[in-house]
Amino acid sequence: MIAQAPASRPLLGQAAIVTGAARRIGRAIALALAEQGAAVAITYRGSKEEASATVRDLQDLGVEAGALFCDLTDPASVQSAVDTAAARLGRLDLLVNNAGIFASLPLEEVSSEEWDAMFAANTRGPFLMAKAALPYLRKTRGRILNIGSLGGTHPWATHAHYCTSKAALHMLSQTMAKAWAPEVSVNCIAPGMIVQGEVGPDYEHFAHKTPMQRNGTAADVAAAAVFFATGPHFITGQLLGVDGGLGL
């Protein structure tokens, strides 16, 4: 029997998955969750170098680590990563749906294999790694914790398919929640504009926009990630906005 964490670390004896943490947003929801005491197993797709980098970061934090590749839009690669990340960290707490992608175009200009490609990634990969993961968080009372976006809340007239997807996850998010209480909790979060150290008119434009005048971070994110890791299981089906007020 595991021990009771101390308040210091409090995810100290937990094990999470971390999809598409290689690098950006999360990597550091895996240094967050870390540094919180988690085990933590990462996923990774074309970023293997990347990958062994931050498990490395993560192993000296003092916690069990390792990256696994995964090809969301497979079910069996999905499968044996959950599985095997199971396996080697010898239960599962929590896991992040971090991995997406991202594209900008006119609506009439994205073709059929773009918005698939873009569901596939967006919405149908975080329901295939929850669909994996369900049996071993419903062992632990575990949490699952989506990462939409704004985009999903609001209507980008050149990203139309990235938004619908992120929307589309919103509503994954809280059907999920609905359908797998009370054993397991899941909650999303949604980024606003996000940078890591990019700069240019564009993203001061957008912090000047931004009720808190400045752009997120990563540890914003990530924050609002241990939050959802360790607050209370009895939270559910919500979403967070983590955009400092430019959604308003």
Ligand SMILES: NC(=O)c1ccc[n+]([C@@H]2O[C@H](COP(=O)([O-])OP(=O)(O)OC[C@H]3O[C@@H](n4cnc5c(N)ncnc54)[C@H](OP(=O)(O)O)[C@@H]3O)[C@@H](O)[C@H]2O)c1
Second form
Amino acid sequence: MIAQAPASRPLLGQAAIVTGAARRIGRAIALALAEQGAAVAITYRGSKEEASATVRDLQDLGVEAGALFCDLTDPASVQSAVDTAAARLGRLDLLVNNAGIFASLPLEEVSSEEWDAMFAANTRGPFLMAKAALPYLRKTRGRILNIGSLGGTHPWATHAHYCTSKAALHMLSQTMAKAWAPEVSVNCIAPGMIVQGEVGPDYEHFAHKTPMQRNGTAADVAAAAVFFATGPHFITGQLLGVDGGLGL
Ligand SMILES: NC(=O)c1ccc[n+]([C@@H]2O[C@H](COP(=O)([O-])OP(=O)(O)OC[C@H]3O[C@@H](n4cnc5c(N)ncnc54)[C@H](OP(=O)(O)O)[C@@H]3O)[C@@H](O)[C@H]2O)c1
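Next block: the form predicted in complex with the named molecule, after the form predicted alone:
Every component of the complex follows; first up is the chain already shown.
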């Protein structure tokens, strides 16, 4: 059963699943959705302890919450996580495909295994999650939010496989939006440089060249996620940059 929360919370009575949300950006998104009243299931792969801590913090916000193991590269693991989340929370209104991997390598040094691993996590994983969630989301006129990247629209030479996997995720968001309308809306956020406590000359360099004169935060991305979770269902197939103008 979904716990009752103050009626001012717009996501009260709704249930979300956020992938890779034990820590960092996914955790911030999960907590922001819970603040709006949503029951939240998070998935983790390696970060079991951090996932337990995040669940406790979600529950402290007065919502139903749980953590489920999910390896996005394994279709059976994905199906099990989605079915378990929907069964435990009683419904599914929102899927946030946040989990992903990032790597830096000269393009000519990317092996076929590294290329496939990047796409398995960043592109195929969100597809498998969305496909598994679709029957539940159709019942609730739900939503899917994919976390893409500024790298999906800008060619970063030493992150070619990452950039290409995110560009594919951006296109997947548009094709899913068209294929699954009118029941399900699908949108995508493209964060720029998001820092979470890291310091150093590289971060200062990016802050300086960002028109907004700072790097982004997990809270910036989470606020955009709340917009897509609570805003008009009519908005679909959109890509929203959260980059302080870095991509301009
Ligand atoms: N940070 C940035 O500056 C930035 C910029 C642009 C876009 N993004 C995107 O925003 C999202 C979140 O970024 P982040 O920096 O917070 O991500 P992150 O810490 O690198 O990864 C988030 C989580 O993804 C999970 N994950 C990775 N591979 C997985 C797999 N095969 N199966 C299941 N889970 C898997 C991991 O879970 P476990 O820890 O439990 O293993 C990890 O904690 C990502 O999609 C990223 O590409 C981030």
